[in-house]
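Given next, in structure tokens, is a single chain: the form predicted alone.
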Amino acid sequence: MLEVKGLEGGYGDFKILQGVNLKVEKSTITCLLGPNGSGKTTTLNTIVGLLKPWRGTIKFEDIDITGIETHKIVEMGISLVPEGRRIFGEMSVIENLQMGAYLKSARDKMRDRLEYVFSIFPRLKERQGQKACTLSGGEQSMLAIARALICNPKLLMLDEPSFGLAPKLSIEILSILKRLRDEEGITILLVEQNIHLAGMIMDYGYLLLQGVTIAEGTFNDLINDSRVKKAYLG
């Protein structure tokens, strides 16, 4: 479903990233790892549009969007929870996922996007008429997939949406992403800094080091990799 290669690039004169190669396979859960300041992040903006790559090459769908508008990228099917869940704090819950209706065709059939959301998060349902900033911190990452998700992304893309939370909150988000991939087969990229985390769910794996993609495969190839042992260790 997306295929990124040989993807430089960073912000204004500073290059983050010095070759990324991925895949996603439809209907999976990839999982992009690495340490605080490997270019998870500056990889998932890129893809989505925010920042424009320098040079490689980004595909969706065998379709090149390489340095196209976001606007476009996001009517062609990509949903992204950014990092720090970024939801509209003074705003009801309700108005948070009535921002994610960006689409057209989600605006025409909101009732029927909310009624989905619901059904997957149902805390939200009780909370609609709370403002998001009351949220409990896991209440606040389910506002932030749920507004991804009203769009009906083909490949939603997470920027670490278990950080902050206890244990037990990471394990139920990514429970709940387990379903969206099992029970709907929406495809994920996934960015985890806990490898271990990322384990539970993953299917397939990329480890980024400085920039660049330096070892790739199922969660018992990385996890007996020697790289991943001195990205993480030292």
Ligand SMILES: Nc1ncnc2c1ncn2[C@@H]1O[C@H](COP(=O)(O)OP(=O)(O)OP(=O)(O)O)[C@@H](O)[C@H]1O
Given for the second form:
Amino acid sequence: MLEVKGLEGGYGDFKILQGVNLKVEKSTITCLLGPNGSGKTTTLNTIVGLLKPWRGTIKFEDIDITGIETHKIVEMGISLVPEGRRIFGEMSVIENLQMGAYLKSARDKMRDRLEYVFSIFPRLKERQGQKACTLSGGEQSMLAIARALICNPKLLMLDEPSFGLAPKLSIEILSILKRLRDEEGITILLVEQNIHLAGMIMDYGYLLLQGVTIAEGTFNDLINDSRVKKAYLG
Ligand SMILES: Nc1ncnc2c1ncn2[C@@H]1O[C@H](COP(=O)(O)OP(=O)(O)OP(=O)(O)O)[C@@H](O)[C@H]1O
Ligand SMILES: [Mg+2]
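After the form predicted alone, can we look at the form predicted together with the named molecule?
Then the entire complex follows, led off by the chain already shown.
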């Protein structure tokens, strides 16, 4: 569904991505692993067109989307849950969800889309009138995911949705992603720091180190890979 080849990019003159290669197959969960500063967020932001790729190609459903504007990429069916969640704290839960409806198709079907995300996150339904900044960390993470689902994406990309959460809540968030894959067939590209948490749900993974995807495989392949051990344990 998504194929990234030889991707290079960065900020200003500062090259961060030095060769990112990855594939995400339909209805699977693919994890992008890597230590702090390895370029995980830069990779996702480049895929959705928030950063201009310098070299390489990005294909989505066999269509070349390299360098295309973000709104067009969203229209094609890719949604990003950004690092740090970026919810609108002063707005209510429901207003945040309405802000997620960038696409006319989502606005036209708002009632159905809300019903759908509330079925996945009943806790948000109970709290729909509450100001987002007063939600707990776990609920804020759920809201960020729900907002990305409003547009009915084919590919959901998440940048550390469990950041800062207690293990129990992280597991709850990851099991929701698993459900989205198993029950809805949604395709997921997940950035996760914790390789063991990622291992609970991932079908395939890549290790990013200094802007290069240096290892790939199933969870078992990866945890037994000396480069992965070195990256995580020093
Ligand atoms: N706006 C920016 N301008 C310049 N350099 C940046 C900018 N944002 C990130 N960087 C640099 O790019 C590199 C990769 O950052 P990135 O945020 O992609 O890493 P990451 O793998 O997501 O890390 P983390 O796990 O901490 O979120 C880092 O060295 C960072 O300092
Ligand atoms: Mg990051």
